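Taking the form predicted alone, here's one chain by itself in structure tokens.
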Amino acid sequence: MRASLEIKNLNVMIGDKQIIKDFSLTIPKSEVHAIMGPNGTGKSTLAKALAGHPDYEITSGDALIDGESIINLEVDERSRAGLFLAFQYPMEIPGVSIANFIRAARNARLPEGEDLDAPAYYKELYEKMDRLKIDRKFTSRSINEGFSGGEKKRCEILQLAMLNPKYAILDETDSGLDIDALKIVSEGVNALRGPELGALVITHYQRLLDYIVPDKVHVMYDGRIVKSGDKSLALELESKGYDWIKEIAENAA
């Protein structure tokens, strides 16, 4: 079996309203796809459904790393397997440094007793925080407390950077980005782009997209993909936009 993040006929709800719909998707180790799609389509329902957000229930469906369920793990679970999710509004948490968030996260994914090199593992962190233009001086910084926009998925591409996982899901990074964050954001993910990444990245606008190319495109409608291609159908969606979409859909249906 060919290594993927694989999602079969999934179904979640948020309370009693179904938000996705018998949604597939196979996305390839070394893989980068793009969701597109309109507002309350369903987008970041999926990203958090598939990370395990106790808000999101799974009612049906799979998704599987590497041919190996997830969806009966916790969140913690789906992380050491291989799985991690950049938020599209991170969140702050006060009293815990990045570089103490960032060491804990690698500790837990080492076999019981065994711990980190610190200087080695200062070396990398370093490495990283230059590649991604992060102040040195952020390490001792609470975790997004007080950090701009960029300054926060700048962080989110560090914590990919550090804890190397096998699939990433990006839930609209370029969200509130001006275009030089955007540039700096979008060349860290591309310099982690390889054989042993998959990566989905969940975007409104194309302009991401000029700098993250994806291998395929997806839109998304109505919690179910309706159109697939390559780069050239996100041109298309700016240029027409989504109504179009929706009349493919709705022949569909």
Second form
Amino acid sequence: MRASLEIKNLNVMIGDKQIIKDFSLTIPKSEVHAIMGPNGTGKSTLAKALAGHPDYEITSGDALIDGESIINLEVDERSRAGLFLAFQYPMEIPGVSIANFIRAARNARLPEGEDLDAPAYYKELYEKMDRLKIDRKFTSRSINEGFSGGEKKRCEILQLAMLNPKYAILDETDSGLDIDALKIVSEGVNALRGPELGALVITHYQRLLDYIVPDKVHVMYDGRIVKSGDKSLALELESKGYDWIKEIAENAA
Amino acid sequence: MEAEAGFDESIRYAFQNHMDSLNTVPKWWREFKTNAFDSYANMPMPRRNDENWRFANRNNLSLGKFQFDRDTVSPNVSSLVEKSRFTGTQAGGFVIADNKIVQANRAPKELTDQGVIWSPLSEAIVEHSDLLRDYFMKQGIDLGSEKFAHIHSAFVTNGVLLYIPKGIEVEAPFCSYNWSTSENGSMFPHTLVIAEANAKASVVEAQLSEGEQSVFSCGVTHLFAGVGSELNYTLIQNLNENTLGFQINSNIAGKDSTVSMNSIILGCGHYRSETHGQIKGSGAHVDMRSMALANAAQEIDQRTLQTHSAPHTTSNLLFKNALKENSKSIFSGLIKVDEVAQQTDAYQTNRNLLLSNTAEANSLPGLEIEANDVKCSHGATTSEIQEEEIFYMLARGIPKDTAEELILYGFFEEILENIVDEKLSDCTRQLIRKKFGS
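Take the protein just shown as the form predicted alone and give its structure as the form predicted together with its partner chain.
Everything in the complex follows now, all chains and molecules, and the chain you saw is the first one.
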């Protein structure tokens, strides 16, 4: 069996409202898939439910990392099992520096009693910050506090690069970015592409996919995938608009 | 009779014993103590309607069970000395156990040759009597614990005196470690710092317990900052939770001086602290910072006053409390700006982080401004750890307890980042970690 992030017949409720409806998708490792869709269709809900947010209840279905179910794991266990979520709105945490935050995350991945090699850690951190054009002074700044939209998203990609997950979900990483920031972030993601990472890129706009070119594009509407295709689907969607998707969804129903 | 409430005749007897035990002290010292005891005995306990005791528990302030005249020294002195090493370097250090000096690290000769005085109070009373007579307990006590300041004066026997002459700058801190070791004992830590013009020094004081015995601790710290001088004082209070603790701090900031008072508060069952920044010289700047981590049924009661009585002065107060379990904090702070103190900037901030839904934070900020050209603000917030912050950290694989600990450190960072000595900073963080994990 090929290694993959496999989502099987997933149903997710927020309160008494069903948002994700019998959703299935398999992202083989090494591939980048994109999910597009109008606002309110459940894209971010899917991301948060997979990460284990307590407000999002998985009522049935399963999600598996390389064949192992993760839906009964705690949030931190899912992360350590290899799932990474780049947040649409990263939290500001006063007084917790980027360096200490990522260090705590790395420490959590070490076996009991083993300590992080601090010089090697900082060397790696600085290299990856340089690549993402994040000023080294940011290491001692409180995470996301007072950061611009672009700085927050670059910081998310820095964490992605530092934590080496098996699968990454990028939730609207392009939102709030100008074209320069978008390029930097995309280059950062592209540098991580390869046989060891599978990625799911969630976006509202086709623009991001000019820079992070996906292997597959899925269009989501009302909690499920209504159309899948290659990268040309994103362009088609861009020209025809989401009303086209609505028609497809309604004809299918 | 109200005046006698909380007064126990055994204390008068103890005071007589205490006075009898003083041998070669100056006459003024005896008179000072006698007057202080009379004032203590005649002053009523704090009353329910005292503004300075609002929200405070007054039910456990009785001193009847404590012994004031016991003459004991802990048998394991060497272990206390071993544990009295919080800083990387020191210009001098005294370890005091139950009011007795158990180890003395004197100031180096090059400093004493320049006129620096670093002395245990017990010696200073004899050797620097005139200096003490001018400065000892000469800053007003005006935030509610007058009665307790009097009992401090009546029974105080030890502590430290630091005198820095004009123009002398000392980088390494002077350290004072005050240990309590006796069941139902009492201790009266005293720190008196006098900096002459353009002098510079820092002092680290620790108040610590050996064992879990119930103790009454009543400390006073007075800083006198001369013209253009720079003083930095840090208190680490980690007494056990069976301790009833008082700490009365005050500083007088002269022209163009810089004073920084930092408190790290972890211990005591009931802790009352008062801090008065008296900004008396133009161009002076005073920082008053505190962090407290409380758990169980601890009560941390803090009263502050920033008095500006000269123009072009600034003061900045930041008190942060994190409260676990059933603990409780009270912060009552006042900024007073006299009519002459134009172009004053004075800020007061109290932030409380509730770590349980049974913890309680009370905040009473206040301003009294008579000058018309000033910038003053006060703010108080009480919040809980945000679920979304925790989720963000969990989503990075950080376990929940580590996430909460990181957030707590983050909350205290604004205070801890001001601790210059790296070892002291590490020690403080370890004490916080130990307490947070308990």
